[in-house]
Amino acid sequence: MTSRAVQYRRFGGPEVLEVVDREDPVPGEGQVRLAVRAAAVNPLDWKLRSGGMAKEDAPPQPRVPGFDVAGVVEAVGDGVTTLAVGDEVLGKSVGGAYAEKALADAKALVRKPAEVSWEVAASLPVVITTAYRALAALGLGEGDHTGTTLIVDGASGGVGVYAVQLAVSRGATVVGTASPAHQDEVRAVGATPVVYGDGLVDRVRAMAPQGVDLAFETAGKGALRDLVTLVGSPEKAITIADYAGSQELGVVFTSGGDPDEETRALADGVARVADGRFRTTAVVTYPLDQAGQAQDDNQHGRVSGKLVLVP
């Protein structure tokens, strides 16, 4: 059987995307194929097309793009005896979510609630087990921590969204920074919300006068240093997005963790999206043969929320 993919036989840049029909993959010991619903865009993906992150001139063979995955299990391979065919699920991907089939290994998926549309499924992944990965680097794991004041710089974004609820929802006072047209989106997930930009810190002092404990930078936009500031060391502070300032600094970045884990924070945060303890992020979707401008959409900061592809 065949379907349809995106690939990539060349780095560059969005204009190497394109949309083949390639043989089914076929699932590996511990693996599953799905038939994909919907899978999300992430920066990773585009940093890999890209060849920015790559050793050799061009892929050893074609590579379809994509990590976050939602769809439907209908083959599995051996020694998978937690989903069966028809399980509907999300999660992480080995890689190729951008298609109309996809492998996931069985252990880094988990069930997607009925209450949960395919689209926010998809979205969630990355987000969710960066923000709880995250916060549990800083000393915010699973507990009451009550008395601390976090800020998380881009608390309007995918990740922020996630890392303020949870800091909330284990008693953390919340400081989010985001764009003046973004304040409102950042008070509504329990943060107070501030404008980012020159003078952050006397504005964050000013709005917290009891200081701030400890600081999640999610944005890349040179908001380290000032974040250093606020809370008086770097040990007090982690970033996603600002691999050279955490170098200058002393900033721990952290980029992945433990599969086992992950996946346990994935369940936790898909549950409090389905009851409605998590509001979520706005999703704006494209069709698979749109996976380019996706890509550049996300790169640029063209469109809000998060991107997802629809076979």
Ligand SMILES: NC(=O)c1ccc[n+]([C@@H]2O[C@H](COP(=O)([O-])OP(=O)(O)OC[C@H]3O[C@@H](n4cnc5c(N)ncnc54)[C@H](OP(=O)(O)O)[C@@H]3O)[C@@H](O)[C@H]2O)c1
Given for the second form:
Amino acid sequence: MTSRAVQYRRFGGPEVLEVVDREDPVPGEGQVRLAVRAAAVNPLDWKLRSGGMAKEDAPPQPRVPGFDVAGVVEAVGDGVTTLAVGDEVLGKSVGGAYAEKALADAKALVRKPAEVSWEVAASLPVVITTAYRALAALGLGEGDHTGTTLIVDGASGGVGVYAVQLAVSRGATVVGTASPAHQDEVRAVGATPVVYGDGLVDRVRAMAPQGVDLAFETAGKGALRDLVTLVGSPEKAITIADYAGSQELGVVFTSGGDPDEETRALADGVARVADGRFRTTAVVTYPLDQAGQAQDDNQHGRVSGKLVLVP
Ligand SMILES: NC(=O)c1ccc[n+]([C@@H]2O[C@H](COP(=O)([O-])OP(=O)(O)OC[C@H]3O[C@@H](n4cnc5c(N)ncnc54)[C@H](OP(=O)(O)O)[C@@H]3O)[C@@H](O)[C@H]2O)c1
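Right, the form predicted on its own is done, so what does the form predicted together with the ligand look like?
And the full complex, kicking off with our chain again.
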């Protein structure tokens, strides 16, 4: 059987993406094949597509973008005992999610609650697991963190909104940066909003006279030095988006974590979405053949919320 997928054979702008018919991928040991209901766009997708993160001149083989996926199990590989055909799941795919059919490790998937739509489900895996991992690395893991003040740079973004809500649920006081247009969204998820950009240190000091203990940089827009100034030392900050700044300032850059821990975090985050403890971001959907437009809109901040492809 064949099905449609988005792929690129060379690095470049959104124009390198093409929709092709391909043989359905066959699940390997421990994997399942999903009939994809929705696949989210993340900044990493267009960073990889651009070639900016690659050592080689072109992808060694055609590459299907995308990690976040929600869908129905339609085939199981050897050794899979936890999932069966027909199960509705979400998680991170292996080998690309912008497709009608995608593979995933069964261990990386969690069940989709009925209360969560396919589009919202697909929007969760990368941002939820990243928020949990970064907060744990900052010392804001499970437990009561009353008395700790955290600043989240990029608090209106995909990762930012869950980082704010998770930290608030653990008792922390949170200050969140966003553009003027997104101050209300930051307030709605439980943080005190502040506009990012020049003068950030003074604005935050004026609004948080108790001082800021920890900083989570999620935007990659050059605020890391200001955040270190606010918290007093680089060990009290973490970044997921400013690798050069992390090297220069001695701040931890986190990317990827223990797979079992990520699945536990995803399950916890999804449960909070299902019962309303986590507010979700707005979701904007695109058909598969507009994947390039969706990536471009995300890269240039044209559309607020999570951008999700619906095959
Ligand atoms: N290392 C990892 O494991 C990992 C995992 C996930 C994501 N990431 C990276 O983290 C970054 C954010 O991902 P995301 O999915 O949250 O992206 P996103 O949903 O596109 O959000 C981007 C955020 O950046 C904010 N922003 C824009 N310009 C800013 C500025 N000058 N100063 C401060 N904030 C600014 C935006 O605020 P406004 O909309 O209000 O302007 C928005 O809140 C990306 O670079 C992504 O590649 C890394």
